[in-house]
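Below, in structure tokens: the form predicted on its own, a single chain.
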Amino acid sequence: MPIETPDPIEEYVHILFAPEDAALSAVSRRQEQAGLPAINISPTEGKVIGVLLRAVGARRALEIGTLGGYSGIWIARALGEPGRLVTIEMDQRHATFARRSFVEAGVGDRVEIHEGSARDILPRLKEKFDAVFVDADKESYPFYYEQGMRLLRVGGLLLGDNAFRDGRVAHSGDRAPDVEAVREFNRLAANDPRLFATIIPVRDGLLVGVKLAD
């Protein structure tokens, strides 16, 4: 099912549990005005991520794919103080946009943006994170999986957006590179003995896994 299809159940959850404040709603509005892609996570997904981060007591998180900063705001707020979010964005214009978003949301002091290709930046990172959120170019998802698992502490969360790829992962005849890459990301998570994982059917599918061992 396309993620644009209205879902009354998710809308109910959104209104009751995940209402947007002014800072969050401003991100989507400013993205549209600036001509940035309108591909943010939904408020409901943001709240699910926030609940999961709080459940594991996350204080250090890595996000692969910043865009306008919408998902990063949800993550940074869930980390609390003295939490720290490291987020990677390839497009300099997007990174500049996101910095404003983080400041306006009151989390600018706990977010560090790395500008450049995640394929170049990730192998250079050495620190361990409590959570890794993947939401970038889909063709690189298998690479992001391996790097995310390397950087994740035992007991930490691996999170992957668009695990359903607009429902296309369920259609065996769809062999598009982006769909195949997301399928591989899902297969890796399902079959990795180091990870206890599933997909939560919120919006376009949120893969969630707990790292059991290095």
Ligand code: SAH
Contents of the next structure:
Amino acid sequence: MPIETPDPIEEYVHILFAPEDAALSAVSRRQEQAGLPAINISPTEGKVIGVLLRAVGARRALEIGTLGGYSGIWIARALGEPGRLVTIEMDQRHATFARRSFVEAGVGDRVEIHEGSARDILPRLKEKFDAVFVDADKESYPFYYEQGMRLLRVGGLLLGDNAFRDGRVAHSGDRAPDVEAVREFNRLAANDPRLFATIIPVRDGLLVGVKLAD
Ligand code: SAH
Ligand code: DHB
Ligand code: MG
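Next up, can you give the form predicted together with this ligand of this protein, since the form predicted on its own came first?
All chains and molecules follow, beginning with the one already shown.
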């Protein structure tokens, strides 16, 4: 199933619970104009993430994979005061684009973009986060799992986009490296006694887990 299949139920929830303001819709529009890929989360997924962040009272969040800042705006807006989002992006063009998105959405002061590969940046981070959202290169998901768990406080939330990888995780004959890596990410989350997790079937699957122990 393609990620963005029009679905009347999804549309119903979108209009009722997750309407976009001008800043959010401008990001999608500007991304298209600039030729950035249209692979941001959906508004309904942004709202699910926002509800979960508020449920754990998140103030500090870490995002891996900024793109144009669309998901980062949803996350930054859901953080309590004084909120702080650290978001990692290795494509300089995406980072520059996202910096503008955050300012225009009124969250520029609470977002810090770390430019470079998350593979290099994550091992150097030491502070603990209330939530970690994984949404960069799929081949690195098992590494992001390990680093995300290390950086989460007990009671914090592990979130992972594309847990269904376009439905491909369920087709056992599909052995593509990105699909295998997302499968491994899901298996790690499912079998880790330190995490209580599941996949919420919103858009391309949102993996959600609460960290129970260090
Ligand atoms: N979270 C965004 C979408 C992210 S798309 C949203 O929903 O709005 C994935 C992003 O990860 C792309 O911008 C890509 O450049 C970035 N990326 C890919 N590999 C990376 C890596 N190793 N380190 C940091 N960023 C990476
Ligand atoms: C792709 C990546 C994403 O993070 C996403 O949400 C959708 C598609 C991709 O690489 O195709
Ligand atoms: Mg994604």
